[in-house]
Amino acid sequence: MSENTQSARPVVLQMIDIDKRFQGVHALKKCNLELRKGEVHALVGENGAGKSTLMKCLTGIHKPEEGRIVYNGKEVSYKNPKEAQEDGISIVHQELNLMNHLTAAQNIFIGRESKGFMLNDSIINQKTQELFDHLKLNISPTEKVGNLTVGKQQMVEISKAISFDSSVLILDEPTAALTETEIRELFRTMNDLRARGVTMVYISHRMDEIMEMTDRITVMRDGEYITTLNTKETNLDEIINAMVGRTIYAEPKTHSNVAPDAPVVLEAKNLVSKDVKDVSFQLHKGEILGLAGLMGAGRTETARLIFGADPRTSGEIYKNGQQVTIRTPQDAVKAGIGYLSEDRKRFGLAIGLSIADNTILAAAEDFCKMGVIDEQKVRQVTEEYIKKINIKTPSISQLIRNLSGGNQQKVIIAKWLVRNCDVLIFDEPTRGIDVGAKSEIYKLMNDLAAEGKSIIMISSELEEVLRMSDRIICMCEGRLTKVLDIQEASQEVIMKYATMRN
């Protein structure tokens, strides 16, 4: 779109100079936010950088110290997210905030009851079917909503903020959790939605989404503003150049960094469960493996069936030439292997514990003399990780809920380091951390492949596949479809074996 079409857009809401402070810490400073009617806006910048925050002074979460909001020609200033709501400013939170025991109807009207009409379960089905036609959404408002998919659960979040008559929406990472089917029927309401004169916030760490949906792009950095950009006049490198103050290239590998005579460290011979079908491959020393595939490929099954997460059926798994007995994760990591999930928080960290803790976690034992924590000794190795892969804190003492993902991602890979894993299973390593602590984290995993160590990545990001993996297993419905040297792989080609059923 021009910028003759965009400027022809009214303005529909502009955040003035917005300035706010938490216990010394100048999360926002001057910030500026224009909103025009119609448009899917972007916000965008590191973890850190002020986006929520700046959202959260705008929906009445936060009060700001300085600076103006005005909304449709009027300065506002509400006092909680309900007021924000009523003014049609409506915000869908990474964390969805449904109820699953009810249906999506009454997960859409709770609160209002008081309004008579709506305590007749009937009628706000009728209201809610209205809504759903209006979207083009194919869900039953008498759908409990813990039975619908996190796709499904999303479009019931969206429709209950426009069923407020919202005219600004504020969607926070919509896609983290959705498949890409899901994501394509997102971006058909936000498309609809577009049409109708709604004007969308959209907050992601996605790059290739906000290239393809959006008409602007706001850049933040360190709780400033840096710049405003249309999206059809601009590039990947100036946005990142802009969010990181520096230029971030990913290019694709081009030829695998093992030795030809590389010894095999881990090899699964036939590994069979409910959702892996045969599946055997060979992890050579310094290899970075890529697992490629689409949801439901059986790459996060073959992961856990490999750490003993889940059970399996048959198959066989050998360390160093030698077979090993795996029943349990216990049993993995004295075999020196360590699983990074792709759900760091409920499976990799404890959130309540500071980093000293989480590091030494996984090696406790070492850390112990007599039956005493040898203090001295956790804040000296938890010291040496911190500096040696960059975890950005104040303090060792830092409670891990409290780090940005990409730091909370750093701190388990420093747990594995400390047991001393000479094996490593990555399963979406940068799923939610934005750009520069991606590339933070590709440079750790490449500098852990060149000291020896041995990574099995799982990714759903063709191209962090391409740029990170030496050879790259291609799955599909359970089984191993293909397995592709470096050389020879491309989205294209990966694709093929990733659909392929055997």
Contents of the next structure:
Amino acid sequence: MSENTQSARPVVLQMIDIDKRFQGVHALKKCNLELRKGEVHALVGENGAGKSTLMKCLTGIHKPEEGRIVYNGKEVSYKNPKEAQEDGISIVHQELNLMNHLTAAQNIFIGRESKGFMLNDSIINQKTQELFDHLKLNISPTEKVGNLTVGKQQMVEISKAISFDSSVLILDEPTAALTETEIRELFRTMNDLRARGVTMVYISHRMDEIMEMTDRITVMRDGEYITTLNTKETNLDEIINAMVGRTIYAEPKTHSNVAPDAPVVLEAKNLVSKDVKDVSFQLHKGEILGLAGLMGAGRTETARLIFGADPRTSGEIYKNGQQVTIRTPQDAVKAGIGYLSEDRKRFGLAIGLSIADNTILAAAEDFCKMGVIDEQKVRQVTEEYIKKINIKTPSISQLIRNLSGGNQQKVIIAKWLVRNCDVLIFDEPTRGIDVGAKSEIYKLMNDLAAEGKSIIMISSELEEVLRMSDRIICMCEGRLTKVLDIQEASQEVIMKYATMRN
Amino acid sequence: MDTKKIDIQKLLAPAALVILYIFFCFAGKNFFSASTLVSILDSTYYVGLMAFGITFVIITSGIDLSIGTNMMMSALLAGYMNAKGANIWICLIAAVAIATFVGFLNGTLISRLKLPPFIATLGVMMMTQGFGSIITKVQTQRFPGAGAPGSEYKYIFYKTASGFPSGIVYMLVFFVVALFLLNKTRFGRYTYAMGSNEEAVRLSGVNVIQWKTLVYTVCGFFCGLASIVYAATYTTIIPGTGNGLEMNAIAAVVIGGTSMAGGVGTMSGTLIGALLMSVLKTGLMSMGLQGHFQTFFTGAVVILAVLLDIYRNKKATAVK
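Instead of the form predicted alone shown above, give the structure for the form predicted together with its partner chain, please.
To see the whole picture, the full complex is given below, headed by that same chain.
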């Protein structure tokens, strides 16, 4: 039904020639977006393409320098998200903004509690129940949000947005943290909302979901509007071509670059922890070992075990044939293992400090005489690495927070190279990094492997796994399900083993 | 351009100090004199030394509430030992050792046993306050006064026989030590790094537990240094006191531009902050205003200083 009436539907919202700069960075270049009533409109593009920025311009978080926003025939300009919300435009962010210690109802009506001094929870509980009934959700309004699954929490967020009588709802990567069942639930809710005429903007990287759920697709690339396609009339190749601006996204590796007799640098035997179930594997010198799996497969947890960041129940780790005791990250670093976390800002960098400070962080004792830091040496080494791995910065005293994601990642790489680690664990090395910097990181990883460093790479992007790895470990629910040689690997094969539950 | 901005920021606090001093020269009675200057310095010593110590702690985004009582207890116990006949120099060394140990205790509770700094040092604050009274049986302890036998230590830590304020030399020597520790050593670098992102430091293979313990131990050491100068200046130590002095030190640190959120701060800022508070105190007295005015205005200065900092940071990020 929806596709037949598609073109006949009235236009609800138009963003015309939106231009936005941040400190000289041209984030949006004359972007356009047109939303029709009751459609699910996908907004796709690679990281850094400007999707979120565009949505932030719409909801009043950012103010565009140029361009117009026409909503229900009127030109609007919101000063803050609250104004947009009151006008019926709501956004559900990727990171949930819920208070875990409050109930679902209290969360939904926060800031809009009953009038007067005394609170009356029964009113908001009742309203919430109506809302949940309406959306056919099986959640108790009085349940503490912290006790709900992530999927249910997402539904609470969506309910909250709906409770503002939203006619435009923006969903920023809503399925990123959801299980398959929860995604089904979300889609059912979205279909309900669509049937009731709510317009939704759906930001996602998952093409299968986009093909299934959306009516139209707007593609962005490098801050520019590329095209808008009807989902029914397009295909995956066309979308991806528009996204990356070239036909082939990444050439998969066809053969391993590792010599067949390359020595085993690292061996994990029967690793067990809360989230990891009996994982064993070997890593060879000069090898890039891909760790593939879905969210919750235990890849990061395995890496953190090897690195001593989390407690291990049992299992052994061998480095160059010798068993090593790794109880803390300190032990791992001593054994020459470096870990590049998926969340750089939280686990990898002191963002308030300089490039130099971060570069020497893991190896500070080498830069000290009797505890006193040799600034000369720090400067010299930092500059050497800035040059070597091409970190773009005006000076070594630049603060990390002023660097782009790609350059931040390079600083972490420098940190471990300075520490002389020969095993590097890259956890989602290109997350949040733009296309250009991505290929630089790939090149750097290949160079490192060619120099004889051994790399374990965790990635959720199958293209990345296939492009980089010499061998691929597939994991599912904490178990290692298969070790694939690159010749036998393909997206389909990996997915098969990544979903192979016992 | 970047360096220019930093220069202005650095100059702001010293400028405020000078302006305040000049203001009191006109507004106060007999403020502009060598003797007033000396009395400003006198009241800076012990607060300053404590503030140097707690600067490390605050840069790691921690807090140490026990510094005031720790200092007082160490002085009290040293005085008690002295009364029992121990050599005054031994007693002073013991004061530093005791305070350093208390710092180590704080560090252990916080980094090894994972207590929140506020709770751990609150407990230690009360314990040190009580412990001094328990040992001395709530008897006031007296250090040798000026001219009395064994009072030579006062020449070094407070005033020479000729009246030169030697305490300033003592404080500045340890200011330089603190400055050096914070800016030139691995210890200092980790202090900033832990305040900026402790988990990242841990995942860089740094023994965070050990270094953090050391931060609190160093803070305790500076309390010990402060207890010596306190004893030399006031000679009379009353059991059950010291509570509240930590707030003066914390105020000095905050006025000096160190962020309670961690990762940011300077030792020279703390020195300026401590001096600023002394100028305020002495200046208000010279205007005929009593101690409670001093408390009031110090509070106002703390709030102003932090507001200024927030505004400055906002401006700095707005440029981005």
